[in-house]
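First comes one chain, alone, set out as structure tokens in the form predicted on its own.
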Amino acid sequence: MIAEHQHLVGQGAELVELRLDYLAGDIRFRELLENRPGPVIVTCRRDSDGGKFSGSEESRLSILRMAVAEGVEYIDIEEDVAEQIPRFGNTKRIVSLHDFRKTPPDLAEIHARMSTLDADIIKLATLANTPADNIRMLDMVKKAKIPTVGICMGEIGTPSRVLAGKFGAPFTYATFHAERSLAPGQLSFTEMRDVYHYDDIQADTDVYAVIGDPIAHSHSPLVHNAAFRKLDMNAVYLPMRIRHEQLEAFLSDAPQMGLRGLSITIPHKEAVAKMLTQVDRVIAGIGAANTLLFSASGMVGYNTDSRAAIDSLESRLPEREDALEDRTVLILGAGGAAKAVTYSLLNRGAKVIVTSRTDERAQKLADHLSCRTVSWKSRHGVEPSILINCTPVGMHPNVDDTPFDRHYLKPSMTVLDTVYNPENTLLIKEARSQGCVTVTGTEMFVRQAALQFRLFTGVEPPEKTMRETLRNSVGAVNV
């Protein structure tokens, strides 16, 4: 614990929680505290207020009043037992409550009766089961009196420890290593200075975020974040975890976390496009978002996947207008992404055959945009003057797999593969062995990005930090 309290400001750490409970056998207090290199928060938590200590409530009460003796600059005390432990020397007081199943409908309420308590600061931590419970815990930390903390536990409330700052929290609370959690949905300090920049959060920072169920994965906010910081904007990009049934109602409310624009993926981008004020002509084509900025005539929409695909295609091919007519691109997957792709060809003069793992999706999509289908068992029969793959076949973890047998990839063949992590996907290397011209998703991924940061901003996005960024995070290897 003193080791890594000594990393953590070395590091920059400004306040560090000592969680007594995770030590075992007696608590030396003047070798923790006596030589201690930055203030400190002192708790001891028990099992109901998800710690480990495990012996007597009178010994931990104990343990939190050696502390405040002691002179730390804060100590953390739950709501039940703040009378219990009187105020002493210049120890501030950090009055806590914890719900690990909900956000209770009542927080105005709880923070009123919290404020009774001798606080100098009073600490929420609920656990977030929809998107509305961010909002309500940062209107609650906005319009607080005593300075307070209230932050979201679990994947959903992950916003409201990055967002506590622009709504007036003191402070707010991340994992020493990325690795240890100690709360669900928790954040390491590295990435909130090195990718949110944190401390640099303002109470008028725009803020963009991308959307998708599951979310975890996604490398946006890393290119977003680093663009903005290359720029130095006031701006911070945050992951959401949306659910289906969530979409709507969180599309109404966004607004009220500062949202300008939002970056739509798997399984929005539908269901989004019927949402939307005003769309752009891809949208409109093929019903499928994954762009939207809230304006004040609603939220208007557009696809940047489209243009990003066909860039980047054209950045490889013969520098001529009509590069993409009458070429036969077989199209594997039938998504989001793969709509765009078809779309935007098709209205090149390409020639767009388009199969998919499962059969209706690949000729639902073929019905809609006129163009020819085939079977999955059937895709090797084609011969292709480009191949897109829009699946996830070939994404980490499953690197070994690839959605076209090697045997079936010609010389005179361009492909385009949408997965960017890893660069190199196992269809891009063997595409490459085989000879033929080769586009990794990294580089659509970018533009794609690229087209979002300048709808978002009005500003030309750093489009060599983007590019970088994003293979340092996936570890790109050029072979």
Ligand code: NAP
Contents of the next structure:
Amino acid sequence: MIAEHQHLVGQGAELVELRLDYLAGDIRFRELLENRPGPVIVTCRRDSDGGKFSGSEESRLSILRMAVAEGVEYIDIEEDVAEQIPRFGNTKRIVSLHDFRKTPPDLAEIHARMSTLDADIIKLATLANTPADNIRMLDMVKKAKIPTVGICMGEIGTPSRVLAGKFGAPFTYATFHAERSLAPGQLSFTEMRDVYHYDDIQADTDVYAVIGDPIAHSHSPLVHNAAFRKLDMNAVYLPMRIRHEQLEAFLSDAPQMGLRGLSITIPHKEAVAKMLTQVDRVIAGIGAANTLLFSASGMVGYNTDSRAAIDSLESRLPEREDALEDRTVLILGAGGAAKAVTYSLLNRGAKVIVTSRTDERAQKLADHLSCRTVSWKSRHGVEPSILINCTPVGMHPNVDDTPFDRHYLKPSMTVLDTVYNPENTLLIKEARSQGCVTVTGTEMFVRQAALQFRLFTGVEPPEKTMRETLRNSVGAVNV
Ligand code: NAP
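Give me the form predicted together with the ligand now, not the form predicted on its own.
Expanding to the full complex; the earlier chain stays at the top.
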């Protein structure tokens, strides 16, 4: 614990919580506290509040009293024992309450009750079951007269941890290491510092997010936050896990959290397109949105996947306006990405043929956008000029899979794989070895993110930084 404390202070941590309930055996207070490199919160959590302390309640309270006697900077005392640990010396009192099942409906009353317990700081940590729990918690933090750290636990609650400071919390909690989470949904100290730049988040910081379910593995927060950082912008971008049934309520509450824009990913692209107050021509054609802006006139949607796919392809084709005209393009897959790509290819005059593992899905897409289909098992007979993979086949961890047999890849073909993790999928590697022109999913991903960034901020995106960040990140994932 001493070594880890020193390490964290070296990393820039200004306040470190010592969880004494994680220490086995007798606690050697002098050794632990005497030469401490920075201020500490001493916490000794019992089992019922998510801690590890297994001794008697009396011995737990006596450990806490001893810490106060040693003059620690902060002591964490649960609401029900706060009166049994008297104020002493300069030690500040954090009066805390945990609820691992829910975020109670009466947060304001609970806070008022805790305010009577001679608290310097009030801490509330409760499980978020809906995105609205974050909003209620942060609203309570903002209105509190006594400095309050209010955070929601669980994956749904992660935004409240990052945005705590924006709403006036004196600090937030992060873990020593990503693999050492003490509570669900916690981020590591380095993520807080290097990805979200917690210390730079202020009341007027603009908030953006990617919404999806699942969302934990999204690369968008890394890429967008790196772009904000590069341009020194007062903005932060978060991952938000939103379940399908929570989507509508979330969209109506989102501006209260300071949200100005969203990236939308699986499975919400189509549902969001139906909820927009303003749609552009592309969304009307595709029926799916991957970008949403909250504006005075309501929710405005865009689809940057569509344009990004075309731009990525055109960057590798001869520089002519009609480079795609009359080209035969075979699209593998018939989901959201396939729809977005097909729509813009048809607009450029390409001859699009869609094939999907589920024939009916390909047929539905083809009926909607007016193009041809072939059955999945006949896909190798098409001999397209351009082949685009819009299925997840080949994505990490199934990196040895490919959706198209290499024997049918011809040197005259251009191959775009929308899968970006890994960058060099088996399809891309085999296409390269057959002499095809290749376009990777990272290229498309960076372009769709850069287009979003421009829509979000009106500022020219730092594409090089975004590309490098994504490459480093997908590289790291595949090591
Ligand atoms: P989606 O709506 O779920 O559609 C997936 C399509 O792939 C469906 O047609 C599905 O067929 C098919 N598929 C799934 N597993 C398959 C398998 N094992 N074999 C054959 N076909 C299979 O997903 P989406 O939003 O279109 O995304 C598809 C891919 O595009 C993802 O890998 C995503 O990462 C990528 N993407 C990349 C970017 C980028 O910027 N690079 C942007 C958007 C999407 P069934 O109907 O039979 O399940």
